[in-house]
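As structure tokens, one chain now follows by itself in the form predicted on its own.
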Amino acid sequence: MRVFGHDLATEWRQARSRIGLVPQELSTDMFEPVKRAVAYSRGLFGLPPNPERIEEILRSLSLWDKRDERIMALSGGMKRRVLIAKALAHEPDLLFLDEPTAGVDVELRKGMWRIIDEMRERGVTVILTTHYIEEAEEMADRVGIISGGRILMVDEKDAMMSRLGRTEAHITLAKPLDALPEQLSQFPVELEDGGNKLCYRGGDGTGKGKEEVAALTKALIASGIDYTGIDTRESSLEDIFVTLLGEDGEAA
């Protein structure tokens, strides 16, 4: 096997020097000061000292003010930032992030999203494992969904959303209906809440659903059916994930 043109059996040092890894577990020397620990990681790969680069990394991760503190004194979120700083110290071209935001509060998590986005813009390929579906939806260009150790799907995120996404609309009726009128039979709708609500589920993630909902409201007006409210939403990546897991369970 070759990585970046290097044979992993004979040139593993050269290959590894271009790869960064942020493990899920907080595995580092907790007694080391932050700056020294990050600089040491750079030296492990044979790179010369570069205080300016280390400062740049620490500042980008909001760790510069903590540079002389021992890692053990930092919060959980800051410790994870130190792991990212150590992984970036040797300027890798490929970065693996294993649950980097696990146990991190919302503010720190969004800060890490910005950091990862900046790395992508610099040309670093990032492979991220996460249980936070919103995280994948926010950052990923390409998504793989895994269940029970099996890969259910791998695709470009936008293509996945377009192919599997759906539109759902809940229309609150002014008066309940006992049954759907013939004029609405062309739409994928059903009555809910004792006939007080009309639910539309359709579309294909390409905008067709929104167009059908607009046509549905016109059909309601033309049929003399009044409504008092409409709530429309598009499928999220989490919705697609849950649907795929459900189908996988049924297949099993």
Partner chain sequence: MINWRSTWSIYTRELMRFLRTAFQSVLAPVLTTSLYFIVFGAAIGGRMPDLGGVDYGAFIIPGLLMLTLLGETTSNSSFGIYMPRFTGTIYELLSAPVGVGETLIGFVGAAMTKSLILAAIILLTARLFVDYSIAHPLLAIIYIMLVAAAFSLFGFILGIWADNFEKLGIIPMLFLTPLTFLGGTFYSIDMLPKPWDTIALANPIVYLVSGLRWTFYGSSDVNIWISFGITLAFLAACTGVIAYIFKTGWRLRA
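Okay, that was the form predicted on its own. Show me the form predicted together with its partner chain next.
The next block holds one chain only.
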């Protein structure tokens, strides 16, 4: 296995020095003050002390006020951020985050997403595992789906969405139809609910579906078919995920 061109078996020192790791469990040295713990992580990875950089990291994670607190005195969310700070202290190019937002409240999760986004902007490759598919949809460039230790699929998120995603629209008709009119045959539609509703299933998760639904409504008006309601829904990454492997599994 190679990381950044370094063989993990023989050049593990070079490879490890560029990788940061944030474990899932809140494993911290409870008695240590925040700043010293982060400075230790930097030193452990063989970098010279750099108080300015440590300060920058702690400020970006809103931990600067707590720099002299013992880690045991911090809340769960803060401990999580200390772990991220420790992983960032040696300026890794590749960062593994193992479920950073598990059991974290909504506000903090949003904050965490912002931090992760900033790291991404700075050019750090972030590999994040999560059970929240919403999170992958929100942040990921590429998504991999893992089930039972096997990678089922790895692809660009947008490509995955366009390949597997789609739009569903249910149009309630003013008068029931017996058969699909000729004018609608170019659309992926079918009648349902005894001809009371028209169902559209198509698109690709990139907005093509919406355009087609708009075109479909125009075609309905043009052919003199009246309707009383439209219900459209874009399938999310979650739907794709569920169709791929059912309810259980883990997305990365």
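Rigid core here is just the name for the largest C-alpha set that superposes within 1.5 Å across the two forms. Positions refer to the first chain, counted from 1. Please read these numbers as outputs of a predicted model, since none were measured by experiment.
Aligning on the rigid core, do we see the C-alpha of Glu238 shift 2 angstroms or more between the two forms?
Superposed on the core, Glu238 moves its C-alpha less than 2 Å between the two forms.
Superpose the two forms on their rigid core, then report whether the C-alpha of Ile171 is displaced by 2 angstroms or more between the two forms.
The answer is yes; the displacement is at least 2 Å.
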